[in-house]
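In the block that follows, a single chain appears as structure tokens, in the form predicted on its own.
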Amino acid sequence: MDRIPIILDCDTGVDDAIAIMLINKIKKFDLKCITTVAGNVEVEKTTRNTLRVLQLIDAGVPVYKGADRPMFRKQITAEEVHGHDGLGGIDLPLSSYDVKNLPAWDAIYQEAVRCDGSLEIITIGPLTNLGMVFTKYCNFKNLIKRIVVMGGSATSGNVTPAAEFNIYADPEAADIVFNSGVPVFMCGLDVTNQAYYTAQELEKLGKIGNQPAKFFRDVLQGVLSYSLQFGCPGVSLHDPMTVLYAADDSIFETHHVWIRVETKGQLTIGKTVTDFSSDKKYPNNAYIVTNLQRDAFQEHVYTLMSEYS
């Protein structure tokens, strides 16, 4: 089986860490590198967290540090959800791995050139690094097979009534990506909020017994408490779900639609505007994921985490 060359672009906080652990065990993926970006916390912390998670799972994947702020706006973070360190206060050991000496956007472009049209990118943080590479390299759009995005929503937001965090954090970069001509698959809140774990389900997964599974359970406890305050049934695994969608879309529902990002409205900045539920007046440029089979999703997660010793 030919493995799919992948870059994971992330702002490693709580659920990004789990996404890294899962992608490491997906056999159909050839993970070329991980690129980091400011988002859940500052880029120095997201990079450090990435290296520490890789140390935990003994995965020597190259890591490139990316943008430390949005393309045109002031930085926002989500420390109230992910904790001041980005990992909910879970103290992973220092990593022996080093960050590569190349900006993330240049690393992404160089890998795209090497892969010659077969590279896929999974991005689970603000889209600043991709906005940078599309802006810097005019032929980049011809070198990418597809981009799978955790972000956005056709219905509601989680940082404002209109906007999801990853898109809101850098709406200009997000609009560059959606308007790039590359096939973009949006795993937004419409579907990622369905990919939740209850406290009891987290305990079951933690009882797999290996260290990554215990970390999986423990790192989500703070976000679980935060989510329950708002009436959620559990903690949503936004980023891990996006990785699993990229690996196998058979348990998901996907629609071909038009999507752009609002960058100027005072009350709607960061909103992913789509014709999913309205008249089709614009050419389809993206795909939106709307539903999943939750039991099958959890089974896939359990199987992958069971592969750690």
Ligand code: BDR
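Whichever C-alpha set is largest while still superposing within 1.5 Å between the two forms counts as the rigid core. Residue numbers count along the first chain shown, from 1. Quantities reported herein were computed from a predicted structural model and do not represent experimental measurements. First, how it differs from the form predicted in complex with the named molecule.
- Relative to the superposed rigid core, residue 284 undergoes a CA displacement smaller than 2 Å between these two forms.
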Second form
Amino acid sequence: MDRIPIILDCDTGVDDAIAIMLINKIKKFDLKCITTVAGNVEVEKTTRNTLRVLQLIDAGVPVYKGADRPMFRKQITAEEVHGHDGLGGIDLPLSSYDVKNLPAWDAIYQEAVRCDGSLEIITIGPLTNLGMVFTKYCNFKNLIKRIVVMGGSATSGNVTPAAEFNIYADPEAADIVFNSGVPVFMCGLDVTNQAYYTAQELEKLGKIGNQPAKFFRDVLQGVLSYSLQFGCPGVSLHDPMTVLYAADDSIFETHHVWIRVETKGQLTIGKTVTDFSSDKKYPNNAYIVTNLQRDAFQEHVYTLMSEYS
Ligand code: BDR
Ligand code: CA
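Hand over the structure of the form predicted in complex with the named molecule; the form predicted on its own is what we had up.
Now the full complex is given, and it begins with the chain already shown.
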């Protein structure tokens, strides 16, 4: 099987941590490196969390640290969801792995050059690192096959009524990505909120019994309580779902649409304005994922997590 060269760009974060554990077990991916960005917490912490998760699953994937703040704005974080350390207070042992000595945007570009058009990128944090690569290297757009983004929403947001966190955190960078000419596949809240786990479903997953599965169950407990307060049926696995979509889209519904990001509106900054069929009908530049089969999603997650010993 020809494996797909891939980079995961993340702001680790509890659901990012699970996404890392899953991507590590997806055989069709050749995970070239992981790049980190400021988002859920500061970049020092998202990087440290990434290294610790890699240690837990014994995966020596190269890690490159990226942007410590958005391209043009002040940084926002999501500590109320992910905890001060970004991992809900779960104290993972220190990692023996270390971060590489190259900024994330240069590492991404160099890998794109090596892969010569076949590289795919999955982003599960704010899009600052990609905004930087597109801005610094004008031929980058010709070197990337596609970008799968966890972020945005065609309907309502989770930080503001209009905007989802990853896009709201750096709307200018996000708009650079959507407007880049590279096919962008948006896994927004429209679909990721369907990828939820109830308390009972988390317990079942934890009963797999290996350390990564127990960590999966435990690290989500804080976000689960937070989500239940807001009337959600469970905890949404935004980032893990995005990784599984990139690996196999057969249990998802996808539409070809036009998407740009609002960067100026007063109430709507960070909204991913999505045109399915307006009178104007702007030319399609992106794909939006709108539905998934939740049972099949959970089955895929269970199978991958069972592969740890
Ligand atoms: C996204 O924001 C972060 O808090 C999560 O890790 C996910 O990437 C959901 O809005
Ligand atoms: Ca994230």
